[in-house]
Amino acid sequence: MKKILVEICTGTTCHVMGSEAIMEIRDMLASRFKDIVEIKATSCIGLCRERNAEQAPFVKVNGRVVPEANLLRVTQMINEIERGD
């Protein structure tokens, strides 16, 4: 199966907002999922400027944007991408 990346926003408002939480999501995946989701930290990602800041944090899941992204959402986003939603 091809690799999902998920970019998970750390700048400032992304931050405030709970980006940080959302890291744990690497311990809470599926065990089919360890080796095909790469977790990475990015710095600002620019779509609170872009967007409604109140929609932070931001994560991008292979480039889909999920605003208001908690750890509940995101998994959501992997298992769509995996069905090939």
Second form
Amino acid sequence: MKKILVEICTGTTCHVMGSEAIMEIRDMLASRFKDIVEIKATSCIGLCRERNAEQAPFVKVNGRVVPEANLLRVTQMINEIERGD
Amino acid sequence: MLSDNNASRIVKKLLVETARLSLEENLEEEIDRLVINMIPKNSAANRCCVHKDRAVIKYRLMAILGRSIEDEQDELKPLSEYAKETLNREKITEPVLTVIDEACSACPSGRHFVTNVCRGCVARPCMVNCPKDAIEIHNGRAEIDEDRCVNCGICLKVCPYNAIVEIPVPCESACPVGAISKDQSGKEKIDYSKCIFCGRCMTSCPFGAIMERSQIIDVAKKLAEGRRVAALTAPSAAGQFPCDFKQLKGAILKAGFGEVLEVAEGADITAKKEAEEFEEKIREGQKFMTSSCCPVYKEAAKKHIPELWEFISDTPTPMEFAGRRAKADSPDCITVFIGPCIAKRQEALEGSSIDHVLTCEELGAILVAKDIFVRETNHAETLGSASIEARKFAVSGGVTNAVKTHLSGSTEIKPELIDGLDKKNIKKLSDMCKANTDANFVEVMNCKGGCVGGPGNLSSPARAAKRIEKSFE
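Right, the form predicted on its own is done, so what does the form predicted in complex with the partner chain look like?
Let's see the whole complex now, leading with the same chain.
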């Protein structure tokens, strides 16, 4: 299966609003995702500037934006992409 | 452990917004509207309705403006008036924490409860072993008669299905010194004659009902006015942002601070003096000496373990030395300590070298408000001259290692580490005074892992420690 890319923004806004907690997602994923999910910390992806900073932290999963990201929301997005939604 | 949750995110959003308004010198005009902006008319309510949510936001903003919610006289007084008073204030007042009674959910206290995991077994160990005859079986399931129950917990221990739970009051369970308890209305109240300002009640309350009285507006105002403000960064602050220290220093300068001084330079002086003091005191026959840089620990000794007081080092803290140096270099400058600690606010109030204390979270809010992206900021030209040992003061064991480097060798050091000041460790420290102990130097850190585990931090202790290591390797 094609890899699923999780990009976690580490810009100041996202960091302050809690993006670092999402880095722990590697340990929380179901074992079937172990080899297919790639987790990457990125520099500011600029979404807080484009959109409302209140929606930080931002995470991108295969390019799809997850605003107000937390472990649950990111995991749900990974599941959606796996299902092909 | 990271404490990312919805309650802390709401506070951080408010910190960012108030810092932004303050830096734009628009706080007084706009702060009342901020409540509505945060909770618009048709938003989904966290509590019973948007009106209650708005009321809680108003009180949160009062705490961010540095006010005690307990002092409210007139419920109609708008935030703009509180903002005006904050902008005009010269002095910070005690206490450093405040309880938002409107947000407190008056959690039922220490009750035991039978969950639906109960199978109504034949053995019925809960019923048989209850000393107060408080358990009966109804519809094939155990039930606890609250009037008879004395919360001894025997039923919980004997149930083979773990079907009985004890419902805690999170803030009361977290407090290691019993300083927070219910008033007549069931809401929590802090007894400041017992409080050690560790901040555990604040981080453990799921309703975010306990807050610090922030000084972010005082600092933002002085930055906006272009006053000479010196940032004194605690050793642990170096690990709190996704960048190295030189870059963080660059970001703080960009935010308008006139200079950035490392409190680690003060830690070098503390370590040297503490080493001399240790050798002298042990030579004179003192049983042991403890470190003195953790203000929570000192507060705990003062209020709860008075017999320990004589064993605490007299050496001033790194913050104090760094503050003195900043004031000596530039007497007119405003000194702002930046770290993870709530009790440093109390320490600053009692001393004279630090004007304001910001948490790393509040510094983060100022950087966001100023649109400063730390990873894109230019590195500061100089790093500072602190030793690597002083820079690691913030990680448990760091103080001992720094003191060791300054020992003359005349006295053998037998160190012990108290990593986290919980009820057990408070008792242990008290026992050390009375009984014999193998250790002669005791490092005490209130937060587990050291200051990197402080309540006002942005990063997990492990990540922060790794960053500090990398920044200064």
